[in-house]
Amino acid sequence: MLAIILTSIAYASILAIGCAAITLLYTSTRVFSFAHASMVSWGFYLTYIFYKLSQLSPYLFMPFAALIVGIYGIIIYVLIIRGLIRAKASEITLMMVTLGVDFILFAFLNILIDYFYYNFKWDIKNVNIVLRDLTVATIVNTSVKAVHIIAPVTALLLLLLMHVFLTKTSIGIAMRASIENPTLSSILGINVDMVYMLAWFIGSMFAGLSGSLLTMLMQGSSTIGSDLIVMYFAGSVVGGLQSILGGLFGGLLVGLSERLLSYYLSSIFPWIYAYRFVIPLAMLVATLLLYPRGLAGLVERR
């Protein structure tokens, strides 16, 4: 039981940084990005073919492919996004537009892999690495990974560096007020512009770091992102897409509630496993129909 409760703990925190970034980007420039799906994806490939080419640890590269997905979404707004908003497109337009960047970042993820394969001789199309993660510590005949260990501690270091920039630096205090009056904060003289393209790098980057850790929890192919959008989706709305520290809450709670319910009713039911994606969409459901502001909205209220 123990080993379930670690895991759930490191799949809920990796959930909560995947989430976090959703809801950046919807925030700042009202984009619900469906291009978070391949960006988790590539920050799980890098971080596995960088140990590839190395053999270190897994654990030195996740900073380098979270930057390297960051320089995508920069990429991603500069030549797409920030037109689109300059020529007031609506959410939906916005939506579907990241929907087809996904299918190109799909695309040259999987050009990636066949290279890797017909140069190097490399089968990577699935990649599995858990069992090469460290043993930190052993608790009652259970072993206590790195991973079940780093996740929670990056979750909650994210957690903290967000609420002070956003709260206690320039920059995030422009941030907020361009995501609130972006009119009135260009007659102000900030940067909007600036502003979303840091959106989208930092959104980009929580989105490749949370795919990075993945690599050490579990195996997956080129379609892990696609695979786990429905829980980031479920974990942005049900913390409230109007605030970032929400999203990062929201995703511990499905994710949490996803693996753990999982467990229990499968234990009494063993069928019902394969069904587990039912608990964060009627958590999703749930919170649209009864409380579409979620957990930040209830802290709000208050």
Second form
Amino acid sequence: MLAIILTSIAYASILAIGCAAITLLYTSTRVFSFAHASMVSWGFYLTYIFYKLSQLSPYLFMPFAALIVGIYGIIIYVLIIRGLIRAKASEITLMMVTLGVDFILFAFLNILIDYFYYNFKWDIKNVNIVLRDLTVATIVNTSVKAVHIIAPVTALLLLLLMHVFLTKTSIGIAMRASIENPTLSSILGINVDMVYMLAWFIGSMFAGLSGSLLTMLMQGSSTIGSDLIVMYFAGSVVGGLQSILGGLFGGLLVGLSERLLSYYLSSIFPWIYAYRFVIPLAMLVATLLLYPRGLAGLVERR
Amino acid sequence: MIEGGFFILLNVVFNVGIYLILSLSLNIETGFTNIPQFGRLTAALAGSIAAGGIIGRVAAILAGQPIGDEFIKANTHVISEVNNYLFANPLVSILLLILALITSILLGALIGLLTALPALRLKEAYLGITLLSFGEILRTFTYNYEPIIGGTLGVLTPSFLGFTGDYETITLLLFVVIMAMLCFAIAERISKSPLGRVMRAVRDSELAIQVYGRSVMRIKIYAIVIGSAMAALAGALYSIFTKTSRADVFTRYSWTFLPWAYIMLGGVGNNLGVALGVIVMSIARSMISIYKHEISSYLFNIDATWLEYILMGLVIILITMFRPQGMLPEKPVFTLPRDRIEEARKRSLKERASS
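Having gone through the form predicted alone, I am curious about the other one (the form predicted together with the partner chain); can you provide its structure?
The complete assembly is shown below, putting the previous chain first.
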């Protein structure tokens, strides 16, 4: 029982980090990024590959994996998104172009996997290192794994960091201003382009971090991102797509309800467990139809 | 009987046929009316359910086979009995085939209507995500709920043209091609009709069309219903041709994102462009999968599957960045050919002269 609660909280926190990423990209550049899927997969695999090469704790490499994916974000922004935003492309065009980016990132990830297969004889089409996680403590016959602590703490830390960054630092305030009104901010001398680039860097980094934390929680293949992308979308829409904090809470809510709610319901109706993926989707649709402003709308200061 | 180069040709023609119908249906919704239909697979899956789940059972009743639990559990046996029955009754087979297509169109239209009514209150990215979610919900549900089309295992679809014997594949293919041409004619007709012009007006300026007293909502619903019906036809034809109906075939990649890439390449809003895009990309994809060993031996042993993804990604990105109008840009449509207009003018002049 406790094990399920712990896993659910860790899963929900990881989801929340990814939802914050989607929300950040949407609020800043109006891009609802399909490329998020492959970024998560890249974070997942980079962490694994570093771990496998060095045999050290995977946690050490998570920041590096996140950083590399963050750099992808900068490259994507500079090469593709910037031009399209200047050309005033519609939201749908931007969405479609990130789909193209997603295909390319996905292809290169698989090429990397094949490379390790042919040259190192690693069969890493399916990755499972969940059991390698450290056991921190044992409470009532339930072993508390490191990821059960680290994932929620990371999410909380990011929440605090983002809050401080957006309200206390001048770059953060510049970012909020550019999101609110790009024209006015550029008149005031804020380099909106740099701010957007930073947003893409941070957003992609969060996506990569979300993926790299997943290595310790579930097994997966290169499609782990695209399998979970609908959950990430659901979390960010439930969060309201307006503030990063909303995205974090939305992801938390969706993750918890997918795991815990389906667990509780399945003790009453055993057949329901197979349909647990429908819960987040139903939440997404319900949010959009009933209260499109989402969780962020509830606490909006106006 | 079928092998080598001939098989490749069949494969290309089949893909062109199915994807032409699918892309034209997407073009009606996205190209004409600007609805971001990221849930193309919803209607296609509905079509497959109509063919395999509904008409499969109707055929089973006619053949005196069970349609309940056993239809799923002993599906191979049931369908082989059904096929024997259909083989002996060509007329019934043809009627069932037509019935399957009609059912799929109706079910597709219904699913389209059901998704349109709640979703159309939203716009842009939100609308796209909602439509995508509807597709995922239907797919997850069908994949897990066995009584519809057998869940994870799927069901076999009866061979409706089994009585043609050795020529079955060719006949089915011909049928797919005829259906694709018919859909092209319908899409062209819609494009030139008053409805098509109103759809384009909705796309270009919702405000203007409201000023002229048209309901934007109603036009969008028409677009989704027509598009979904057409996509369901594609799904049904796919199931009938491949003789299986299963939910996990209807992936986001094949049934939503590929048609999107095709219409973007060909020219959003232009049926002829869409057809061109489908033909070019289907041939390119088939070539990659046929010559995958040759290609990968030149390119550092990279698996050709990933090359296909890279090609698709590059097509989407480069088209969006450098030629957003596609290979064949949309042109203003004339409601009637020029000579017909001239003819009508002359006729009316003559009538006036005679009176």
